[in-house]
Amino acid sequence: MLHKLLFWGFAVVFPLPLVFTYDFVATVPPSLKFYIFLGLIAYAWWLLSIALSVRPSWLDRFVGLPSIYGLHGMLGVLAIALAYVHSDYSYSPSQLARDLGDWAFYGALGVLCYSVFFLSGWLVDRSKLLLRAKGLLETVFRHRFTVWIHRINLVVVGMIWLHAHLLVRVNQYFAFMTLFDLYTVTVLAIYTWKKWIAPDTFLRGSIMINDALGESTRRVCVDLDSKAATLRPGDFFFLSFEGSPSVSGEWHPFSVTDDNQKTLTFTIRQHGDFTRRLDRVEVGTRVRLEGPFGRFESIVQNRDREAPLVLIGMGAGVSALLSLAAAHHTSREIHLLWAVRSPEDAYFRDVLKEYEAATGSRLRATVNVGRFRREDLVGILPAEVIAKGAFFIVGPNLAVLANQRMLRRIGVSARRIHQERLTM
């Protein structure tokens, strides 16, 4: 929690140095000069959000990529309603500098409108009638599509950057403009950097298996040129797959299932327009990796070693759950509750015998077809588990969100409930 109020309140603290430098050196009407404040504290914000888009792992270790994409989200949201009043309240004598400032505005609701329904997972991710929508119009509007759409942000961050520059109330002022024009440089060249340079050092290796796992999932693994050195239990990755003509090179995310640092092994379910096409791409084809990001094990580490960790999986989701379950079957109590399709989708199944058969009884293992309903959690858990355990869920979004609101109506706090949507 102190981690995510130092992160949030970093937040705050951005645009104050372009604020009180202008505060300082601006001879301009209080009245004005308020609403061009809530115009740099947008900008501000509309940058901070684009150094974000950039995901840091050591970030990622700090408070998690959920909070990382969450704040970029609403700093988007909140940057718009300050741009707005920031556009009516104040005025310009400058026609190029006032047009510069509409199109950027209209142009930022656009995207923030779009990215809200195909990227944030706010409202598809709790409607079945929005998620089935989103899914037809990704036929048309695919996800390489959709993050193009999402950098028209760039386009708007530039027309903002000349608006200011136009406005003689702000461009007189040396050294705001010089503290404004480092601003901006600073968060394009982190941008720059991590989107086309910064690929070039990341991991890279080779697909060795690429296999089926029941009807609609895959086993990939990937042989690296050199280890993951810092891969921890529960951790995933997002993979490119370079040069297949089956699949683009876009990022996606998917979770490791064992600790093996050399040969990292993906469990995916083939659900969305790319991962449906996986089971084109050729053994032998060449993989960047990004990562490992993930918080699940430091979660653990953190939490008392005598409390029982509870792994809730659904599908494929059960895959960064294995690797935690391998990492702390002989040291921990574990129960892993794991939802199948079909019985023929219990592709673990004897994994999970061998997890229990060699830790006696503290790792139990359940396997259901179907979601686990209410009565089901009741009494495959002992009410002192329920009561002190740590709960991890992952798995597609709505199943995630179910499983949250039916562990918080058997009394699990929400700081002992952890997740990973399987989402983009």
Given for the second form:
Amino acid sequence: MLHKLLFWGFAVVFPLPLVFTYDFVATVPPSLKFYIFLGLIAYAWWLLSIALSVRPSWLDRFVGLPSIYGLHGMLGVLAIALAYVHSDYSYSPSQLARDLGDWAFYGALGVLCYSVFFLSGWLVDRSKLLLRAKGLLETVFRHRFTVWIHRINLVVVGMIWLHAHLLVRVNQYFAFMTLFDLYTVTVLAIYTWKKWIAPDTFLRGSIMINDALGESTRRVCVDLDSKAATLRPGDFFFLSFEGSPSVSGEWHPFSVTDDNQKTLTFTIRQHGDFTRRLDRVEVGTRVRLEGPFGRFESIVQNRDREAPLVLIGMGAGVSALLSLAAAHHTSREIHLLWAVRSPEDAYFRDVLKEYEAATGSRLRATVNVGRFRREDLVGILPAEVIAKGAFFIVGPNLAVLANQRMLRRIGVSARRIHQERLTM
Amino acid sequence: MTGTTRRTFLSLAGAALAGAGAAGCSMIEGDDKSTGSGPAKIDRPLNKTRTLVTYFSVPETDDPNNMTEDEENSTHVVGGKVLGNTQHVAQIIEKRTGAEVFRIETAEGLPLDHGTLEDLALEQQEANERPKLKASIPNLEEYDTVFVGYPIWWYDLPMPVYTFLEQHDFTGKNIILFSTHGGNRLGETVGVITDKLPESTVISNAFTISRDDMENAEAEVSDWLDSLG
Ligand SMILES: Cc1cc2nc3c(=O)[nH]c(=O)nc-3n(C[C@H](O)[C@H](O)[C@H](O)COP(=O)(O)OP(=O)(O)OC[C@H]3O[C@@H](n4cnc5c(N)ncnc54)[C@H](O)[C@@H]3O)c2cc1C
Ligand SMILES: Cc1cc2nc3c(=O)[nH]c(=O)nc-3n(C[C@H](O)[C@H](O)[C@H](O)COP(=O)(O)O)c2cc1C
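The block above covers the form predicted on its own; next, return the form predicted together with its partner chain.
Below, the chain from earlier opens the complete complex, with every other chain and molecule after it.
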């Protein structure tokens, strides 16, 4: 909570040096100043939003990737609102500046609407109908295309930068313009570094095993060139397969399934354009891995130190939970609940049996074909576990949210429910 | 893109934003019409023979054909005649009230090229100049109520309007302000004029309209005049 407060606080503070510097140097009518402030805050938030999109690993450990993307999206919305007031209430003498400001506004608004639908989950996670619509539309508007659309925001920033440079009431203040450019250059440098330079420092490895698990799932084991020293149970990586004729090099997130820092095992359900081609990826293919990311282990260690763990996984979502189980089954009471689509999809049944045997049933696994219902949960989980347990849910967004609501209804406090959704 | 579509689009976008729950635009909405501390209405009905409409306006061309975007922005064409935006508003007021009209003009002609005019206006503002006027109102004592109309220039009154206000004695008169702008509404001009004319009653309910909304001017001016009492 404190971390999140600090994180959001930073977003509030981030534009202030720009605002204060302008306030200090500029001698313009107060009403004009006010609307320029709004423009400056919007611009700073767009920049910050871009900086956040590089998802630094350390920041993920601090607040979690969902919070990073949450703030990234919120800043986009708030910036548009401020930009609207700024644009409607200020006068720009230069026609070009005015046009640039307008185009930037429309561009940002368009990208925002597009991204809210295709990337954020704010809408589609709350409606099956919209989710289905998204699924249909994604046959044309592929994730990769969406990512490119999203990058129009960089052009937007370029236009606003030029817009500001064309305005006499802004560009005449050298100290301010220097700071303004410094903000811009710093953020664009961070972005460039992340896209073109940082990948060279990422972990790398080769595919050792790529075989089928159940009906439409694969096990992909990657032998790393060097150990993933910072890897913790429950973590995930973004993977990019290099030089494979079967799949593109785009980055996809997958959770690590066991507790091994040298050979990473991923359990990947094949349902989309990218994952369906995975069976054609050959052993020996080189893989780049960005990460690790994830907060589950730090929650287990710090927040819910003594509590029994309740791990609820849907389909391949169980993989993150399995690595938590692998790490903690000898020391903690664990209830692992796994919902699968068909009996053939319960490909970890044997592994779970082994864990159960090894722990003398301190780990209890329940596999269910189809979703867990409220009466299932109440039947499986002892009252004490419901009252004290730390709950971890992983799966598709709608299922995660539905499970979360169900847990709240049987009396699990929101504070004890932690979740990871399989889209972002 | 023409000014009209821009504004319409911005309004639509704004509405969409509000709909999406991103409120926050409305906090300043109220300052469209009235700022300043004077009364919102005049205390008796307008007497057309004792009312004068004065205005400053610089249409950047008089040719209604092949206008550049800047020229279009600064003018409004009525029946094939090119009027300045503020001039157009003044004429509507004239038509509605039957009052006399006085146009504020500088002794030296102003450049009509937009960029040159802007540079000159900014220079005059920064030097706090008082450009000489072509003429003063010869019979100001015959009026109780004076409308003063101006475009916003560089977020402020055009400097010739300062000359105009300082050159006349408006003591005891009702002053009613109207203005046209390119985005920043009235700015602080109502407060500035109220401070400048402490012996007059400057009505706080000033009128302003964007140059992008000039086609609605008739209706908006009428509503405003009705609200003045
Ligand atoms: C933190 C996290 C951990 C995950 N762990 C696993 C796992 O262990 N096993 C597993 O099977 N799946 C996991 N996923 C889901 C997996 O990343 C997606 O199923 C996969 O990227 C879909 O790709 P596709 O092109 O085959 O499917 P599509 O049908 O094209 O996409 C399905 C959905 O996945 C999302 N998606 C697509 N491409 C990307 C991308 N490049 N980056 C992010 N999201 C994308 C989109 O929201 C899309 O709607 C995880 C997702 C997240 C966010
Ligand atoms: C020199 C100059 C400066 C201007 N400055 C502003 C300004 O600061 N704020 C604004 O909203 N509009 C500004 N405008 C736009 C005018 O206020 C607008 O075009 C007005 O309608 C012109 O009126 P007129 O045609 O009666 O001259 C400026 C126009 C000119 C020519």
